[in-house]
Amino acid sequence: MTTLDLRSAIAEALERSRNRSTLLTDAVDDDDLVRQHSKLMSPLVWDLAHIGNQEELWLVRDVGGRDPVRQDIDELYDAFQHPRAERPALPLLNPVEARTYVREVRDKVFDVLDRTPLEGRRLVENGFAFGMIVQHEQQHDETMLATHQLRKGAPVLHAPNPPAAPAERLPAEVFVPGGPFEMGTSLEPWALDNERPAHQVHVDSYWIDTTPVSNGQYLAFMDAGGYDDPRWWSERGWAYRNEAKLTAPRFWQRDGDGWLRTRFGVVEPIPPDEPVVHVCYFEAEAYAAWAGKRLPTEPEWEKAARFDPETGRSRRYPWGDEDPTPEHANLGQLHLRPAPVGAYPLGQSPLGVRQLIGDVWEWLDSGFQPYPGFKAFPYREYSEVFFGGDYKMLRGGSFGTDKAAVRGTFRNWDHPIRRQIFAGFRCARDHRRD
């Protein structure tokens, strides 16, 4: 890619991210922007100004060497200084000020992009700093989308439904042969520090579900009394189930003998063929035990997603090395729901596993740990401070994840009790040799 092409690609990614941020913040009035819709989330106006502040810190001041735009607000928008529950009480920029601020920062960023050599310094090599900021904005856009899901009131976001699944009979599981494969990356230009470096990992043979677990399958677990039977729950999971009084995925509600869900302000029947979403790790773990299976580990998920048995190499994505398109995966908020299980045949892995990218983040039975040879870059607070904490891994992205913020190596993590995120799961099991 030439320098001109790289600058153009960066500019397009920056514009796509900002257009999405604008959509998510312009969809509601100023009262909704400053309101905290859940103590789990920041006010939308905090997210917007935080996006601009991170962009100013890294691109305007560091990469561009320019004078600060609003140095006086750095502490207000430092995510480590103020827990989300406390942010509404801060003297935040109001909606007009926040929009003015992010626009001023972005104007300076495009000037920096035009004038900065994209080489000679690791932070700017291949446009890394710009890619890091694109991913940061898109991650907050997905967070803001989750805030919209928590918001009460009439629907304000609209999108067409995703494509239907092809009329074909898929196997319930796919066999993944044991052996080594390359996990992580040392080559992906915009890969973040926790994805690096590439390294060999041995995985024993196993079976993995062809598709994520569907609402219909999860309803069978519920109908069988799964939420009331401690046999299926880990000790910690059962304790949380009782503490939180879990009886169904978040945003579901009883309707006579059936169930409804609320999706971005729309109350609708549960679609049985969609992947289940808004379940925590403990619910996924319990379902898997009830089904006689388990959750995949992080290496198992990545091998199923990337390993090509014909060549022995690991791909960037399940379908190959080309960037995602709408034919490969349900990404980028193009649809405000997961696609039916079995959709996106062009996005399947070499082994035949589907919907590993997009639709729902997938809970995995692994904690967040560094890879061998890990080096924090460009700052410890992105990954290193979270290693070894009370987290479970999530892989693959959701319908709310942008293509810039997901790939076969991208790693996400969260507390195992989280349910507001767009997370589901698929199951795996050991390969038993006769």
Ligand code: AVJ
Contents of the next structure:
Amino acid sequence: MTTLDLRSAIAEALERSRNRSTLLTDAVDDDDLVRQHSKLMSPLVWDLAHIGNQEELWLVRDVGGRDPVRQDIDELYDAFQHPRAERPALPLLNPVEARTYVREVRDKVFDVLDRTPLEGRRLVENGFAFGMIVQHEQQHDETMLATHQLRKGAPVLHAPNPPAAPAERLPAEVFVPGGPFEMGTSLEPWALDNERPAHQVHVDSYWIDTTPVSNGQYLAFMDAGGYDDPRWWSERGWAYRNEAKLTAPRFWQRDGDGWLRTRFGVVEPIPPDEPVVHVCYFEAEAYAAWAGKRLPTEPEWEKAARFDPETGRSRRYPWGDEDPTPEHANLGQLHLRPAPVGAYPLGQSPLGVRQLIGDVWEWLDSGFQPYPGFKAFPYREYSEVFFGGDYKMLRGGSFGTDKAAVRGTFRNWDHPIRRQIFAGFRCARDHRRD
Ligand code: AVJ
Ligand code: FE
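Got the form predicted alone; any chance of the form predicted together with this ligand too?
Next comes the full complex, and the chain you just saw is listed first.
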């Protein structure tokens, strides 16, 4: 890529993320912007100004060496200073001030982008700091989409349905041969610190589901009494099931003998062929045990997503090294729901595993640990402070994730009880010769 191409790719990614933030915050009135829709989430107006503040800190002040735009508000928008539940009580910028602030910061950033050589300092090499800020905004855009899902009231977001699955019979599982593969990356220019460095990992042979678990499959678990049978639940999972009185995925409600769900303000029947979403790790774990399987580990997920058995190489994405297009995966909030299981044949891995990227984040049976040789960059608070905490890994992104914020190596994590995120799962099992 020439510097000119890199600068225009950065400009385009910055515009795409801002268009998304604007759409998500302009869709509701001021009252809905400043209110807290759930204790789990920030007011949308906090996310907006926090996006601007991170951009100011890294791109205006650090990369650009410019004077602060609003140094007085740094503390308000520091996620570590105030837990989400406290944020509505802070003296936040109001909607007009927040919009003005992010615009002012962005104007300066375009000037910084024009004038900064994208080399020399590691922070700007290949446009890294800009890529990091694009990903940060897109991550908050997905968080804001989750806030929209929690919001009560008439629907304000609309999008066309994702493509149907082609009419074909897919094998339920795919065999992945044991042996080493390269996990993580040292080359991907905008990869975040926790994805680095590339390293060899050995994985024993295993089977992995061709597609994420569907609502129909999940309903079979529910109909078999899965929520009431401690045999399928881990000890912690069962305790949480009791404490939270779990009976179905979040946003589902009883309707006679069946179920309905609310999605972005619309009540609808449960689509049996769609990947199940809004389940916590413990529900995923219980389903897998009931099905006689288990959740994949993080190396198993990444090997299924990246390993090319022909060459032994690890790809950037299941389909190859090209950036995602709407033919490969359901990403970028183009559709506000996952596509039916089996969709996106062009996005499948060399071994035939589908929908690893997009649709729903997938819960994995791994905690958040650094790769060997990990170095925090550019700040400890992105990843390092979370290592070893009470988290489970999530991979692959959802329909709410932008293509800039997910790839074969991208690592996400959350507490195992979380259900408001766009997370589902697929199962795996050991390969035993018997
Ligand atoms: C990587 C998605 C867990 O949203 O908490 C946003 C990303 N870090 N601002 C989160 C993040 C700082 C983070 N996750
Ligand atoms: Fe943030």
